[in-house]
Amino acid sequence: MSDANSKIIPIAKAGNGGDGGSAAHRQLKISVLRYNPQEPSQPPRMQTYPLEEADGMTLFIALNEIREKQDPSLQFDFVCRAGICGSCAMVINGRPTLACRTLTKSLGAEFTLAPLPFFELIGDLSVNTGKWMRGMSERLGGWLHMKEPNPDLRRAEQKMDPDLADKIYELDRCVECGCCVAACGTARMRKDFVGAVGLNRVARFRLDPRDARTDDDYYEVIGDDDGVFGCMSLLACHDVCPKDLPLATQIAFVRRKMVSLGWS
């Protein structure tokens, strides 16, 4: 089932302007940053490519067509393609974003595409962003910790305030694609910092009342540099995150908390 919430945002203004017939035949070039760490004899490189515009083409259609008519060996990700995955971000002239959601014709018609930084490289444009999302959340404890250890699953499901629900189901709109943590200042200084991603799965887990975790329980894992006062509030996360998460609001709510614990 689609989000009602994904909608294709244009990360810049179209090359040529307008956006009737001709723009719809322009000729693209998109250059990639290739490179693979299984051949590592062969120094990283920009590959241009030459591609006819269709119209209504989104980056996801554009480079499934240069791999499937120019270059099979070109590496990038996609299982969606209607931004829930995650699986496509990139680095898209310069801007972390989703390349399914991405309109060719809000680029110029010469635009670069590179992987994300901080994540371990597979090859071109796929990064392993799974495995670090593993370990944060293994970190965080990212799952719900019930207050019953052994619920009865054939229970009736616990009523939840309807606010309530919509303020958690908010936060759960986050598709890890890992765009906050790749646009981020202290993650490039800190390997060990767990994100806005990470902070935004602690924000949403402390609003769930069937959750038997306190605040000082989340101030063990989150209550330093590695957590949430590393976060420097340059608001790049918040900038580039394709749901339009309040992630910058959500790091500052739970910093208040967790100084207050400091403090205590």
Contents of the next structure:
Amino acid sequence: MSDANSKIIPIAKAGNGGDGGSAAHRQLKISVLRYNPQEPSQPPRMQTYPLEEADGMTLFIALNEIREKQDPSLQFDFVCRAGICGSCAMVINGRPTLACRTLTKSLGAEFTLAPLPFFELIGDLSVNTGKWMRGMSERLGGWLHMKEPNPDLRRAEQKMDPDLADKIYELDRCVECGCCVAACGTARMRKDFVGAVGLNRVARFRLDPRDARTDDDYYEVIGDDDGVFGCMSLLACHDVCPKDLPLATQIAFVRRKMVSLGWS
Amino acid sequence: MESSNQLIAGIGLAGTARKSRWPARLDFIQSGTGLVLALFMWGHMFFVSTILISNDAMWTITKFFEGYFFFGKSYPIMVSFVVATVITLLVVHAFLAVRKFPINYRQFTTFHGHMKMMRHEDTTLWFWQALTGFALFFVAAPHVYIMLTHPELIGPFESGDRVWTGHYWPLYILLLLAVELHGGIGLYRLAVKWDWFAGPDPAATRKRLKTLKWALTVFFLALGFATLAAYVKIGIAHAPDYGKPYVPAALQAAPQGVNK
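For comparison with the form predicted on its own, produce the structure of the form predicted in complex with the partner chain.
Time for the whole complex; same chain goes first.
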């Protein structure tokens, strides 16, 4: 338990009433970048919402409280509240991350929220990552290309080495939140760059023994400056990934494999 | 009459059947030329900084590379060959690296705004790497050209004269800053780009690499400025005799062939 909580709990137990119980809580000032592309006459602007912090408050809780009690027009996305769906990615104090996994106590009393750049802006903090992710997936063939085109589904599934399964699962943890792409200087400059999420996807299927594709096939989709050779190794993708995926290692690995085909 | 391949390429359909392998080669060559140039610059800095030991030490290194101790006579043309190789590497590296630069106002402002917002060290370092790389197009050119065309003008007095009386010192200040920042950041980026030295804990390795990168940058900048100051001092003292080559005391009695 943190020092902050240990100070709060005795006050609450003492039954000092509503005011007394909240006395130790900070007054937050949350500045949100507001802009609705459907109303271009209203230029992008910062709007600050005061909010009393609560124990264990995440940005999910904070934003819902603001929308319920202060401003029903505020747009943002949440689904799972547990860092699994990737819907709530936004720029918090300049860095892309998941709002539902961000405790307000990890931030200062005043902080800023903005929508993820790069993706289509729906409004305020809400962006359409799904549209881009779908395009990326279709471009890369981001699904299992079965060696057997018509597998017998009544047959027991082929066994896989547990270590290999772990390695695949490690990369499969990506929730496609879009933080890596929004944090990528290359993607920001060059819209066609496939991003760490795409390269991670290739690395994942490359490991899968059930996938029929070879490195030559992967080269066809990422062997150019919009693919792995466009990566400038800024590594912001790795540093902001809310799932702590080993993106730097994976991109380097994919790069080495693709470069080795350069003389084939 | 165009060949069918030229026409297919001209229409933009060259990579449709099988993607070109050139992007892979270019990526490798960009890294390779950068690595060779960065390592060359380290060696170069150690050689020129021998002036901090003594004039004779610097003279010995110079004559070593001119083949004096192998052939009994100096061949400055050997230095020209090395310089020509370095110029070739520089041109190839710059040609490939410029592909990564922001190429228009929109890209520049987007990246700059992104960098300011993110306050992410490696992103900011790339900006400085690109900026110093751009500066090197201009500040490296006069130096390598004079070394290519006048390789005999390397030596304690010769270099001191060039630095001071030849007014090269302002250029060398800029060159030193640009080279050391660009090379230091570049070597760090190469290590993370290709996952060198990753080991079992890549995060810890990256942290150590970054610390090492800054330590090396500070070291080479300090060494470089001390060396430049030494040449300035020699150049000021030698200004009245501008153009006279350095001959070690031990050879002053029999200087034949040394400076030819």
